[in-house]
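Coming up is one lone chain in structure tokens, specifically the form predicted on its own.
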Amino acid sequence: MNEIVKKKQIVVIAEHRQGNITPVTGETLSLARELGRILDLETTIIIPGISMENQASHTAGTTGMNVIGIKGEGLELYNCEAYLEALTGLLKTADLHYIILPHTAMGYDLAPRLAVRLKASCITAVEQLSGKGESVTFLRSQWNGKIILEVALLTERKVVTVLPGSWPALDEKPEKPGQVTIIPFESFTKHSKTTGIKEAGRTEFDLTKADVIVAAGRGLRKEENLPVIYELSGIFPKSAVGASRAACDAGWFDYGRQIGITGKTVSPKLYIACGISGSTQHIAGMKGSQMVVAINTDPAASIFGIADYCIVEDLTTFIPCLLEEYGIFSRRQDSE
């Protein structure tokens, strides 16, 4: 089974719902592209699946890279324990040098887990890529942030998920498409098994087609300031409300309004971003906003470091008086 991925190859373990590769694998790619042509190593993308024959002939074709499909009946839906026994036993024996994936729950989950099985060192949610010649370093956000580490990883085996937001995604047309291989694999997980996904309840709102999104954070401080974000979004056309994954965990918000890793990605016009810190989880879900303004009582909340106008004050304070000036602003406009 070594034989199928060849020597000194980056592999790209690609993520897929509902019959589609998800739009972050094409991020990961890019970054793999980029490393690829730094350290002059081919990629090759697997697909774990049960029906991936068409997913892999399409990948093959617009990314002109190679295409393994892992063919199994517990591998329809990810399942950790099944995509370890799978993609161990096709990588443990080849000579990889790294082994991307997306930051996303799939990817967190599995990347760590995949290292120790492998031997290999393992950086999680890379937002850059640095390096010349065979020296390479990752850099990603820590504590909220606040600080960017730069980090080398020295073993010959490397694993690596790529922050959603962090590359475009790969847009090349190839000379021709890849080859695609398809390997039988007979899980048997013993601990746990994947029985389905619920989605998060969807509602009467598009969050990735609003062209203004007032979001809130754990800075609301309590339900009973929920109308001010209510009120100032109400003001713009084109319009939603948005939540920090804190503010959902608090109840003020159901989750099909969570903005960032685990929710929605989006890249409004106008984000307004009350009382969010600014994780990195938050910051890769709107990163794509064309213009940011930022309200946070912490002068050196990471949300500042991405917002084009920074305002230090509470939200309850500072809302109501930007609504009052626009009432005001409002009222001369319809006497003219």
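Rigid core: the largest C-alpha set superposing within 1.5 Å between the two forms. These figures come from a predicted structure and were not determined experimentally. Residue numbers count along the first chain shown, from 1. First, how it differs from the form predicted together with the partner chain.
- Relative to the superposed rigid core, the position of the CA of M286 differs between the two forms by 2 Å or more.
- In the core-superposed comparison between the two forms, I99 has its Cα shifted by less than 2 Å.
- After superposition on the rigid core, the Cα of E224 moves by 2 Å or more between the two forms.
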Given for the second form:
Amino acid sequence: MNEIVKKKQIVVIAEHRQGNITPVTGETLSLARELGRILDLETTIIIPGISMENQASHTAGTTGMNVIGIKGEGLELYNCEAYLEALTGLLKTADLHYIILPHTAMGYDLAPRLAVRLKASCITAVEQLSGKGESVTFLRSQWNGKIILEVALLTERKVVTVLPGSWPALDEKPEKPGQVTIIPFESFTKHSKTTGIKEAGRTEFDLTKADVIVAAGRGLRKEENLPVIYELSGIFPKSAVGASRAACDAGWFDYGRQIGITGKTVSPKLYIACGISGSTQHIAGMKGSQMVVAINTDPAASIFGIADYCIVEDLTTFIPCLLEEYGIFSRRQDSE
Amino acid sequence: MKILVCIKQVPDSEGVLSISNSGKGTEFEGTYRMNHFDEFALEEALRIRENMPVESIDAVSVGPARIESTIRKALEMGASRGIHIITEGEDHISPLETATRIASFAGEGGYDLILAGVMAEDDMQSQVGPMIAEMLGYPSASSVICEEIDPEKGILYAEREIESGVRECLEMKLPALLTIQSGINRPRYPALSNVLRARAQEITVLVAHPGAKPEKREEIVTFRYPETTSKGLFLEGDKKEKARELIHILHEKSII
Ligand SMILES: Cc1cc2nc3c(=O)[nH]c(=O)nc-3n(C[C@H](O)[C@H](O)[C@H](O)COP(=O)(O)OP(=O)(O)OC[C@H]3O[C@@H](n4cnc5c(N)ncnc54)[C@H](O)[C@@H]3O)c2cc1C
Ligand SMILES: Nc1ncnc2c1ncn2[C@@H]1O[C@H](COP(=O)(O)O)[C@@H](O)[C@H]1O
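Condition change, the form predicted on its own to the form predicted together with the partner chain:
Below, the chain from earlier opens the complete complex, with every other chain and molecule after it.
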């Protein structure tokens, strides 16, 4: 096994869905490449699965990195137990430095267990790298982005997950393709089995076609405040109402209106975030908006970091005031 | 059936969080509360108990003396027992240490099901749950949005939420650990009778053994504020002035 994963390497665990390597895996490879340049390490990509031969040679061609396919029953869909078994067999004895995964439902499910099993350090949702010579540190957010931590990993083996959207997808024109190795795997997993994938089946709202989205978060505070959000949305043609996950959890909105990494991705001309703190998971779904207005009582809210126009006010009193001023404005327009 | 729920006390986002002068830690002024994701986990345990015989629902938390109020909140919601693994001071506790503390307690407890939140709102690491499962050799699934238990067969059916509205379905053998995603249920407000009961109830305090602390694997070099890359303009004035300015801007941009 040591022969396959050669000395001191970076290993990236590829994520795939319906036979395709996911775009976030490409972002993860970019971090690996950056890290590899600083530390002079090579990267090997591991694809667990049942029929990954085509993916493997394609990936080896587009990245120039070596690819290992771990092939066996029980790996066609992601399953934590099966993946752990497949990977530790290969990684335990290898003399490697970094194991990098995307910070997705696969990555944050697998990484902590892998770290415990390999006695590795573990850092999740990394957004930036800071390299000075041989020493590398990782930056990640706390508190919905209000504080940034710079973290050094102290052990020989390190497990890292990469926050989606933090690196561009790897875009390389390698001179020659990487080497492909397929190794068979026989699973002995007994405690857990992934039985399938299904769509959540939510009511659909056409958020993706709206020019203007007025989105509400937990700052709405209570159901009685809902009308102001709909009224504000009502002043714009082709508009829709969206929500943060927290606002959906509160029962104020249907989950079909949720924007973010586990909801919809939108890119309207105007996004008005009302009482939304700006968690990375929410921002992932709306950062393509052409213009962002944020209304929040907290001047330090992270949403202001990506907003074009920032309004530090209580939405429950500010929006009614805005609607009133809009009334005056539109009457004046009409009379002109 | 015995259930353990891991709960964390976090600073409420309405308080003021700042970096201490040393740059080596954070300071917080405001109130503390239960991590929202853990409220969903505890509620899920309570709902399981409404559907099948459950011997006890224990709520465990690791941290300094102040976290007692959150453990009491868990009792108010309906947990049978509160366990406080007490640590000294406000130093940052690594996920590995938290998981080690909880696993060494849970290992003795014979729990059939352990629930945690998918993420702590303050540190946002999503590590503690799966780490506990690994230490105990339990199967685990994170970001669970729906679960059902067949107590006779000892099997748990779970759906976990993956990206963009898709779910992964799995079957696991008990004992198992789940980390719970928000929206799986609607957490209850404590009933008055439970609040009164909880007030008088004893919380089991376990002192975290300094010797049992795992070796440090990560080191926080600095805490810093995000670089304000904000190109954003903060509108000035009173409400009315801000409202007028915003309307003016939207009009200029031909949005209204
Ligand atoms: C795996 C995973 C996936 C997730 N996916 C998503 C996702 O797809 N989408 C999503 O949105 N979240 C998602 N989340 C949740 C996310 O981490 C946050 O918890 C959530 O986005 C917070 O919502 P919020 O901003 O509405 O609430 P909070 O973070 O509680 O923020 C409320 C804000 O309102 C402000 N406020 C309070 N009162 C007022 C007032 N009267 N007027 C104006 N402002 C006020 C506060 O200052 C605060 O900034 C996910 C989490 C996990 C772990
Ligand atoms: N100090 C703690 N005490 C008890 N449970 C915790 C603690 N820290 C984290 N957890 C649990 O682990 C989950 C994930 O936390 P984290 O890995 O820090 O994001 C939380 O939702 C809690 O259920």
